[in-house]
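So this first bit is one chain, no partners, the form predicted on its own, shown in structure tokens.
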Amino acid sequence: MKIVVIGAGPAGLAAARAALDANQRVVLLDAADDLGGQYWRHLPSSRPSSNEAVLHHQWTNFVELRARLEDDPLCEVVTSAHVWAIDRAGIHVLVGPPDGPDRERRTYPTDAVVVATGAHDRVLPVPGWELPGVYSAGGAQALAKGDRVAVGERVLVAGSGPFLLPVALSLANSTSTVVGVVEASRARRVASSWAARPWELVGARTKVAEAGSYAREFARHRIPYVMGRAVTAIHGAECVESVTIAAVDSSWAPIVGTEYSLAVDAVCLGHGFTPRLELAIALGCQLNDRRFVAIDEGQRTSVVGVYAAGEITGVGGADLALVEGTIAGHLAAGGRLDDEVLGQARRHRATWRRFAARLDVAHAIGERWSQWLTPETTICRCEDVTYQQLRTVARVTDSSGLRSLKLTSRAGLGICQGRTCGRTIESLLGAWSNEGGLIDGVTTDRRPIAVPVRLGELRVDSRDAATD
């Protein structure tokens, strides 16, 4: 039996280990140059850190997982592996640098698939966010952790969610001065989410210690942390020079008269995460009403032989991803959900799912955030489509479908294919539509070709046909 695991973050690594523990062959695919995903992004082996553990939570766990997979002859680890399509023939992969001219084409038939492709930052548009010096929170952290590159001298981290905390510390450890972390959710909302049913948090008590460590590090680096505030504009001539920060109400609408300016040369924005659903959709997996992959208690999707784990099933952090991956890998290898070996994983999954539900409530995006947009605010940065242009096209065409809006405005048709602006466009169009939402069933997650591919890489000649 061969199991293909797509994604080598916490969920994918745990799934691969569980399948190997069941003595099944595993192919682990990841687009990065090394294992670990976004959570354990680290310096390359050619120039390692003398004390990498200081920069990562659960680093020892990762080192053990990586060694387990790389040392097992039943496991084929393939990095720089870009899965670009999936069909009945198998999983189609291009191996090599993403912009390289000579990537190797491979196809992996499989008996079972575990999809653990994770999520990427969601960034809400802000006036001026197209200026050089504006980064997604995850992008800034990747530069800090993976390359030790400081994105600026005076950096502000803003948005919503606990991910802002490790981003700020990664930047502080890369020689940037973090002038503050601005959290849009109000303190009352966050506190009420955590205060409800406190007994459910007993199993997640390690997070209390983690929160304490963040508080100590913030104090050591003198990083201010404010809640109920948002960056409502970014200013600069040729690059970021300052930001406007305003208090926001419970719906994230800016409160007039609370604005103030702060001088910075870099801004890192993060408003939660968007699951990377392209491959799960290509496999035919159904989504739930929250736009994550729908799974049962065994991490099974709606497609026989396809399992999902990690952030594509719901954003819940590394602890939840690890136990979901363990369950998915075990069942993909032919195990049963009631097997004794999964007892602890099932209990931990219940704990971390409850924890994730609290995060979702505490840091949900407010429905009136768009009030900080101006007519000139860029919505689609790839195609330079402004808020006014998008609104005009929607009104003139009476559009309530995403496909027509994209074709007439070009929003979401750029090089990122809507990964940055897609959910924002869907949200805005749904709010404008007289129908109360999108009517054509089209979303920006549906990409039959999941990553950029050269035309030459699609070519099939007689030699390829004889070997593929």
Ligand SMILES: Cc1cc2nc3c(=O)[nH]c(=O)nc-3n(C[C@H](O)[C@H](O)[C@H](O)COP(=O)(O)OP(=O)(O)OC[C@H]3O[C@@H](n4cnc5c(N)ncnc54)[C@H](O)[C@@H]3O)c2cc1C
Contents of the next structure:
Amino acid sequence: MKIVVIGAGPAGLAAARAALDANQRVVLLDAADDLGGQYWRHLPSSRPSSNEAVLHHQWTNFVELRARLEDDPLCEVVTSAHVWAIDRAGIHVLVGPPDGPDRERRTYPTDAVVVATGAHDRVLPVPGWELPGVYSAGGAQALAKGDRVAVGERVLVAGSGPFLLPVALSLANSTSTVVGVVEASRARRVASSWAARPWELVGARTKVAEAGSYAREFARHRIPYVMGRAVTAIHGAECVESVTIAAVDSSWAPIVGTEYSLAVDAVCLGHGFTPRLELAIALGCQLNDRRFVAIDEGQRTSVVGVYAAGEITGVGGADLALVEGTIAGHLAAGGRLDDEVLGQARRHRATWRRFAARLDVAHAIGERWSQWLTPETTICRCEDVTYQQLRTVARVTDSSGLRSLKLTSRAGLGICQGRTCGRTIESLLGAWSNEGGLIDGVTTDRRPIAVPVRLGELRVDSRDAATD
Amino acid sequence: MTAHSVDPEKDPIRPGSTNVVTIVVDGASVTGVRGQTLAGVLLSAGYVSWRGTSRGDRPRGLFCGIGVCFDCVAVVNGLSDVRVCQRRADDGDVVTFQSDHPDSSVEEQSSDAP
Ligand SMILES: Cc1cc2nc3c(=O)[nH]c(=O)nc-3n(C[C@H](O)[C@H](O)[C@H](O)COP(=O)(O)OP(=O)(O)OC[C@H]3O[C@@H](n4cnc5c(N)ncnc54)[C@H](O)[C@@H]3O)c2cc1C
Ligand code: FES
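Switch over from the form predicted on its own to the form predicted together with the ligand, please.
Below, the chain from earlier opens the complete complex, with every other chain and molecule after it.
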């Protein structure tokens, strides 16, 4: 048996190691040309940094993990491996440069699979967010870590959640001036979610220390951190020039009269994360009511032989992804949940999950965020669909469901297949449906083709390398 | 100036040797640092957008940075719809701005992206 691990972020790397520790053969697939996922994104081997740890927690942990996998003859590491579809015939992969051409076709079996495809930023629309110079927080982070490119000279980081902190610090460590970090959740809400049941946080001491180190670093770089505020508009002719910031109430509705503006040349927005579910869905895995892959204590999905770990099972950071990966890999390799080697991973998982649950409550998207939208605000970036157009279509078609709304307005039908705006459209439609519409149970998560493929690459005579 | 490459001399992470990579952007020769993505090279060279959207021909550049949003697609070496945030720059790569607007006259090899 071969265990196929999809995704080489913290979860996938840990899963591969655990399966190798149990003496199983592993194939590790990732679309990137290097290991590490979003968390451990780093300069390429052609330009190695001698002090990478400045931008990373646990960098030495990664270096050891990577060496362990690359040195093990039982482990086949395939980078630049784009998993584009999964069906009865297997896991279909194109190996080569992103978006082709002439990639090598491979197929891997689905008997034992660990899905660890992670998540991407969720960015709520804001008037002006389609201007060049507006980035997702993760995008700015990826450029800083992978390219050593700073997105601007005077940068504002805004949205919600603890992820804004490492992004701001990376920018500060990339010669940008971070003019502020604007967190929409209010201080009282964050404090109360932390103060409740403090005994549950015993074991998460490293996180408390991490918070302390952010406080010190923010002071050193003089980065202002404000809570209970949001960017409610972004302005500029060709490119970002300034932002409007307003105080928001606990539901994130802007409070009239509190607006002020700030001159910036780049804005980084992040309001949480959306799991990358399409491959898990293609495998037949059920989702839970929070719209992540449903798993049991053993990281088993609803499909026999398929395990899931990391951010596709819930957003909890790299530490949780690592221990989930360890448990998934061990079980995929035939191990048992009560095996002694998993003792520590299971204890840590419980700690990090409690930790994640608090962050979820503290930074959840406020239900009235859409009050900062204007009729002209772009909702679907691919198809240039505005808030007003969407609203009109919803009214005219009696907003009977997501499918008709999408087909009539074209929102969510562009080249990104609704990855960027899908959840936003669902949330807007859900809010409008109180006014008479209905939701048809259709969601934007299903995408049978996970990454674009060129027709030429599917020719029968194209370089086909079926793997057992 | 907005986006820029971090000056290697001032970079706290002390990157290794910085070799130049040269690409062609809409006919102009543009240099970046070997190992950077095409998007990284474009941004450091002062380009903030390189695509027009299909309906309004609105400018788009890099947004998600991880291959998810498709805002950053351009024509690379004659092939359209290449996510330049995902592609490392290679010497001689030819990047052409891509307009998806029907009125645009940009000639490009069409792709079969969904
Ligand atoms: C852009 C970005 C930057 C982030 N930076 C940080 C940070 O600096 N600090 C921090 O604490 N947290 C960061 N996070 C949060 C981060 O996602 C998690 O903490 C952690 O990386 C999750 O680990 P994971 O293993 O679940 O997924 P990931 O690390 O996301 O790994 C998933 C892997 O799956 C691969 N993949 C997905 N789909 C396919 C496919 N179809 N074919 C082949 N491979 C595929 C991806 O290429 C990726 O390498 C970031 C998130 C994002 C989106
Ligand atoms: S910037 Fe989103 S795909 Fe490249």
